[in-house]
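The form predicted on its own is given below as one chain in structure tokens.
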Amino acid sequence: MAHIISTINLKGGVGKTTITAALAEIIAGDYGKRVLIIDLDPQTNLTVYMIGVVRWRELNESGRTLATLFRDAVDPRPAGSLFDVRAALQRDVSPVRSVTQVDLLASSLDLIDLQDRLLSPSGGFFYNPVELLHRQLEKISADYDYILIDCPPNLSMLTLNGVRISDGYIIPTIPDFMSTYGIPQVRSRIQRFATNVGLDIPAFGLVVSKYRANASLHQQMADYLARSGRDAGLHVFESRIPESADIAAAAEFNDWGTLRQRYGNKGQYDALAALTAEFMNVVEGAR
């Protein structure tokens, strides 16, 4: 069975995107494992991070985006649903030449509306908004050992569909009241929709990200984290994730070598094995 992680934050532009993908490649380039990767984000940068615009693009015009999927959903049509995930599946992604065995499932700008529109299905057609993409993850998840999912920065049924699957998510935040100001309610809400559904989906951790080490309110509160997620119960990953320049350039679409190459040579793709490292002995752990 694949192991399905969720990355979250209630806060944009704390590193989820980059370090979903780090995490994938990291996890296929260096371990060998089969490994899909879910952009539920409408804003798409896990998308073209890894397949550039201009196939990004192709897919959206041609429908074989998650947009069509939950599209089905809330504009029903006679002929039945137009959503193929095997078509839709984009393989061998990654743009680093030694990493193979990363598969995608892309977004689409399309998803901004189509969020809003689940609540409110048309047509009288009725189903579970939060199922739809579990439904369709049965037919593929076996070929799978991990499958990572970037959700949107926000609670809405997109995400929620996300985390349906989940075995447990984790959450990536830059160490500053305003990323972590809303960690408390993500873990509360999620609690309550696992309870809803019946389901255990834990948080698997906290990831430091963008961690200026120079800087003394990140040590600060880095090290709050630490403490006072140990006395609340939750994991916080000890590898912190640095900001970089390097880091940041990695999210050009682009013909990379080596996942040195493409995530910097100076400790920064160190810190993300590191990371990668202890995220896959507290998944498996935890089964």
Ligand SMILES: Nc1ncnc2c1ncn2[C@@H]1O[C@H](COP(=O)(O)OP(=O)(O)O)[C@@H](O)[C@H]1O
Given for the second form:
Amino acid sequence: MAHIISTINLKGGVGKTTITAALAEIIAGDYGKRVLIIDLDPQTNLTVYMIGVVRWRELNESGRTLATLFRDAVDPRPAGSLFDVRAALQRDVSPVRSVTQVDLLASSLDLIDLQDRLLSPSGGFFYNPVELLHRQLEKISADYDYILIDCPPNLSMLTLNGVRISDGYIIPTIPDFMSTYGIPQVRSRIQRFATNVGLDIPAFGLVVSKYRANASLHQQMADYLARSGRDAGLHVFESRIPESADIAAAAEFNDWGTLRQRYGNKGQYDALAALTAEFMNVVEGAR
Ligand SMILES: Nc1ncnc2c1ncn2[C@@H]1O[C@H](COP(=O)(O)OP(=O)(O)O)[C@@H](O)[C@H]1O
Ligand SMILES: [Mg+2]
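Next up, the form predicted in complex with the ligand. The previous block was the form predicted on its own.
Below is the entire complex, every chain and molecule, led by the chain shown above.
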């Protein structure tokens, strides 16, 4: 059975997408696992990160993004559903040549409007809006070792669709006061949701991202998070992801030879690889 993990934070810009992409590519590239990434964020960053905007547009025009899945539910058609999960699946999407076995379910800007309508279906059609992704994933999840879900920076119905099928979630955060402010809310909201649907969906841990090791505020906050996490039963991953121009440049849609070239050869790739090892350890130990 695939390990399914969501990446969540109510804040944008904290490294959710970057870390999801790196985990997926390293798990596939260095460990030979089959990985599916699911982009639930209407901003489509992960999608464009992997396949570029031209190919995204083609997918969007031919109904092969997750917008079609959710549109089927709010605009039911007599002819039945339009979304075909196997047709939507994009295979071997990593632009890193040495990485195969990362597949993608693409997001769409059209989800911006759809996410508001998911709570108010137009007359007479009954569905449970939290189960929409679950019903599709059942058809394909056995094909993967890991499924990583990049969530939007909110707890909308889209995010809950991802949380619903997850074994647990990780919370990337920049180690400063503003970025860490909403973390207890994320945890308690997901805990309440999990209780409501009768599932156990733990936080697998906090990932310190955009870490500036020479900034004493970052150091102090990261150390504080590790200590207070221990008290609050929240694991904090030991590998901190440095703030780095190379990691930022990895987001450019480009042709990369190796993971080291994509993420940076001055400790950046190594930090991401160490995080990945820790992550797999926690996730596989949780089962
Ligand atoms: N470790 C890092 N060092 C430098 N820039 C980063 C790092 N991680 C992410 N970024 C950049 O910061 C911006 C936000 O990151 P992203 O992963 O998209 O965050 P989120 O998904 O939480 O909004 C992007 O431009 C990304 O390239
Ligand atoms: Mg993002």
